[in-house]
Partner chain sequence: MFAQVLFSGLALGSIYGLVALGFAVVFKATDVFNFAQGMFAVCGAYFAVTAISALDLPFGLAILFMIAACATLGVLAHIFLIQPLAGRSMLAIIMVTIALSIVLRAGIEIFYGPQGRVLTTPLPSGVIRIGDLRISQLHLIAALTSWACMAIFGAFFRFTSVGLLMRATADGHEAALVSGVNVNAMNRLAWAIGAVLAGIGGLFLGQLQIVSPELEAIGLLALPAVVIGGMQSIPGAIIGGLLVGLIAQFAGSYISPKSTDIVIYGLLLLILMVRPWGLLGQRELGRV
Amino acid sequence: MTQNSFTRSNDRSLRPVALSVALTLAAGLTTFSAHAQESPADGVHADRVDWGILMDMSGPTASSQSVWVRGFQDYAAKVNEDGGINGRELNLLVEDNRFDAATDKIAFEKLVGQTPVIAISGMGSSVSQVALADTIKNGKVPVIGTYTPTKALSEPVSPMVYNGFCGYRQQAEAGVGYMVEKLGLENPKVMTVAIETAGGQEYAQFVADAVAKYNGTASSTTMKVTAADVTPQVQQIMSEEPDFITIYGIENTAILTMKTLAQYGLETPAFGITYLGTPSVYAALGAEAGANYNFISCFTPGGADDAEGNAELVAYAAEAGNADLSGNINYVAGWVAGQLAAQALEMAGENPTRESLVAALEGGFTVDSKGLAAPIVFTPEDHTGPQVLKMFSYDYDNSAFTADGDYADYEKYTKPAE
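Could you put down the structure of only this chain, in the form predicted alone?
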């Protein structure tokens, strides 16, 4: 496991700084610090608030999760450059879980007691969320801004958990609804291709539920997260002849599936979940296979529109030496999770504690990402997080993502029946 502190340096291309290096505070902070109340057991110090991140930085899903972390880090660095939160810097302690549930448990316990943090973000392994769900819900450290939204951690609603990523149910409903209408289907046949995780199982069920609304049939096929060949899965797709497929997994899941389909001469339409909407996926697919591949997302890639929040993200990423990441949906998701964390900490008051943070959020709040996502509304009864999505594709001629419509066009797919 690796624990890092992240702040800004004169070299904007460098983010990690050894934990022992002192953080430089804004002018005037010294006076504030003399009067600040510290709660070290809660990760609150005179000059900083420690905030934990649990993600895969070196394992099989690092290509997506480490980019999310970089987006979160950059937003935290921006906050600190602007004076911090109530005079304290937001200090990130990042633990590498390597996508391993046992490692995640050790890292979680470390952030709770050994190097205490006020809250934790990320939790990118659905298996780990299931294993730690009871511990988190019955504990004192809130999880704010998850990278994956499992039922075990999200249901029933808990004051200790706030999701920060597109919900599986919403992705399934919006994606299936869009494809059924776009392709003019009746009684659609749909197949889910997913890695073997708890999240994959949940997503496949949500897809089946969404397909049933259109009197269609759904099936699924699975593969290991480390799969290097998906010929058996593609042969199953060929035998079942679905009208379209949907893909859940890591970048390589989408790349292998779509490229193997193309090798067999198949042009089966497909959409991936949000994590799989990255420039590297489309670059690996190429224009031929990429033409049949879309992704559904509650976030807008950097440069895909001219919203205020999008322009701000793109500009800062370039300034920080991360211009190549601004179009990566995982970087955007991490940035928005950083916004969620910063707002939560602001709400906790000038001298926050774990208890005051939980209490401040219980009444509900709204996160305005300035157009990077639709307003994210949390209520006492609903901690789902981003719930409005839209479909994206990739314009190879202009090397840019394009959205089909706006968020408001898709609300009909995820709106609960009255």
Contents of the next structure:
Amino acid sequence: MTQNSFTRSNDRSLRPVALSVALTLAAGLTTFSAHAQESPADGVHADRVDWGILMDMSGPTASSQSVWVRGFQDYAAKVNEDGGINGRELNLLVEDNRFDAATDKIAFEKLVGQTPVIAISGMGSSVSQVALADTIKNGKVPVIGTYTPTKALSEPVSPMVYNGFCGYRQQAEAGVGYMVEKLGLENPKVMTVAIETAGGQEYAQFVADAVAKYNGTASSTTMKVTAADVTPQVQQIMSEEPDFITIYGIENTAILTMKTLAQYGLETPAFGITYLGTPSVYAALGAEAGANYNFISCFTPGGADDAEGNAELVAYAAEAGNADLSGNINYVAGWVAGQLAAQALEMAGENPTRESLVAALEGGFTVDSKGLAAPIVFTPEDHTGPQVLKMFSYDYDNSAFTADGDYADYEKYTKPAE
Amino acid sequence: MSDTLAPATVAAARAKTSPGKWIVRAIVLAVLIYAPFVLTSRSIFGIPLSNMQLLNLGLTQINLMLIAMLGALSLNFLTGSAGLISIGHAAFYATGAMTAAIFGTQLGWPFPLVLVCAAIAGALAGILAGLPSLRVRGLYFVLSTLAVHYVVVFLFQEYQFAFFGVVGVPFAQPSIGPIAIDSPIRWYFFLLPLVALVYFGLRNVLATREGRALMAMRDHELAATAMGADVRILRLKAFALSSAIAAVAGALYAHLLTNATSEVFGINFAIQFIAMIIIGGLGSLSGSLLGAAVWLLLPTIITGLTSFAADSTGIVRTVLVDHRPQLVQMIFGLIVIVLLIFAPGGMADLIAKLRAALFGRRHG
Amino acid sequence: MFAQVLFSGLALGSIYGLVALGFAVVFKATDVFNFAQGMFAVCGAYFAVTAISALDLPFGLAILFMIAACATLGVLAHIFLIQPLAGRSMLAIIMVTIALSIVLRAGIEIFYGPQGRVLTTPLPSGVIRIGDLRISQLHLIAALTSWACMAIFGAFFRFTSVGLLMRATADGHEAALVSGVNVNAMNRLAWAIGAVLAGIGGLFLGQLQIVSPELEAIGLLALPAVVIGGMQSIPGAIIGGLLVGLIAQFAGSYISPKSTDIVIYGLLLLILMVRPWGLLGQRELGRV
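What I would like now is the form predicted together with the partner chain, since the data block earlier showed the form predicted alone; can you produce it?
Entire complex below, previous chain first.
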């Protein structure tokens, strides 16, 4: 075993280590033998199918990613209450990557070989997605329903990868398109406020591309993930006077920016990326600062409309003791990813394997979230996933999210130019 | 403890070698060679093992542990021999990764040469980072290495943004001559001898005249000067060697992950090496190995153990299942605290004491 | 713009100064470099959330609850973690504070769940206008409170007998022992003060943004503050905090937001090379 590598040293003080390791191993073998059971290679058992989730459950992004996992788990629980999928329970194996690329690699390997699963969802850390992209594409375990869309994993289209979250390019296009139209701008002046990460830089570029379509100008400013004050950034906004701003980052990025704008009496309209559309952001902003803040999303938060899927989600969340999460966009995204997973598994047939799952999906399919998102269409050429977004804001008087229009109204912004 | 960094005991440990030891060594070597196959096939001599029987461990994790051992060894060498404590080891990892990216990814040099470049860059960075040691000691020096950490991570970020952008810095698949290191098993058999090499190399360095002077300097600066050693140069040399090893480890780390961003080398990454040598035993080379193993493997093992609670309900479920990651972190933190309080010399010392208690009479 | 940046730098720096002061008090008294200081700030913010949202206490009582809870936390940390490690290497003690913050973080996440919490206090959130200058009332209150705390503790150390005893204990343990001072009690008091100051800082940070374990970062920002000011110096910590706040804001405004870390840690390196005992610290050689 591994600990034995120390004893490689010519160090007699470590001989007992070898002894104790041997003892531990022996003890382990007997103690756990009751639990020894043949794991089928693809995680498909007589009564259940093991499905992997790889997300940050205790690291810096846990506040959003673990909520997504909760949504996924609740949907799986609901499926299982209704009899499972083709007679088997959907059993989720959640691995915590602590937002660390190395831990991610370890956990991925575990889900492939140690406690095998039929497919993996989540993969919330973009760094590890990029690092694992080749392994995934050349491997046997499909990744279905990613939390973070990265280019490395989704381009070129691979039969092993299906995205499950709003893409950044689409967020920028739909958000900018909507704001330009809504505000009736001719040559829009747009500013991106982003955290200092490569992802922020990429998003700013997507915004600049989208703004260029309207003959506008785009600029950007950055802040630290750990920023506690954004006066310098807001000073820059004051001096450049953009028509609207767009925010990329963590919840605090949006909170600090909007609060400080309000403090300076600026009423610059703003929209945040999907991840920043949580109830806690609006609660922290309060009615005044929150009035100018919207977010673009491909998912409808629980309680924002009366679609069938939405009512189901709200009811089930309450039943599962997660009523406070149903308005959280991450919870909804996790729930929809659960719908995607369940549907994929159903398509894989009575006795699914990794291979049959991949083969079943290859021809393309559509996920109907019952109104929680626009129909999510996967074709053999396009695995982008949810592509239609709309703009949401928060109605403080009624304590509920409201959307401006229907998903169909927004399709024009993200349709690729013919 | 024979590997405490005191020359006398090092020599003493070498002197005694009985034939019985060779048998033990042969067995250990056999286990080390067989272990990766057990972890890959998930069975031993054809008998399948459950995940828990293998302690929830996988081979990639062992490989990462071996790389972490390089970092812990180099830091403990620095701390144990020169008495210098550094939070800068993540920075040297980053230096190694950056150098590997320049010479490997961008210039396409062969992998062994890239590692040499990483070592040289690491040594140079180490000398620069060690300069404040000419003026300050103790806590002040720790803080200067913290500053170095921020500077290097900033440089890495700028480098990444300038040449590679959002996806991070990619690293090609390493190969030594015609042999590609393309599977966990190959990584294992590449890393294992390397760790052994560094371990014995550092032991030998400590047994040299300069090594002894270094340790004398740690304990008493005047004594070292009396031995005719220029303490400051020695200190810088130790720093250069230590950071060269860390830089090689960083290059390996980046290659194993195949991709790295500046975010990988954060402050927590830096702190983990200190944690490893403290847990393992300050100033003990074998302790470094133990510490790295505990830090890398323990959370996984705890996670595996808590998975037995998967079928439970009620409050147990809330704590054990829904909050398992937090629970794992908490147990881990508590174990570290208990170790710190009850095992002042770290794991290495603890084991030495156990040994004394168990076999004390036999070994005198 | 200059005045605006100056004000925001001072406001932010005051909060840093407060946390750094707590850091310095602990360091001066017990020689412990407390890496859990950031987590203490987080705990303070969560204690306030508990008192206000869960216990429905009026604001004044909630603050008292927070202070009492933080002080208890500090004392417990000293009794169970620091005292057993008395006389051990600096690294071991640093490590135990790191382990403490791992445990605290996990505990908070288990108890409060993954989502960030919003801290609602009756503190004013409006804006005062002086000419072109817009001063956020919350920032102003944070700054004033910080200064008040600093003044109170300054007076405490200078004029009260307990404060004087604490200083005496910090300056030479043997002497204090001989004169019959209960060193452990003094040290516990220092830890309580350190945790309370961090907690107040966390309260304001949580109010300015959202309460989550990520507020821990304040602890790392207090670090350069104490070093720049002088680790052994109480006023040094305050000045250091203010300087770090000002540098962060000015570098962010006039160079680029990215440059702040580099400028702060560059100054830290410079100070270490030129004047390692800090701007206001006492020269003390060979301190290892």
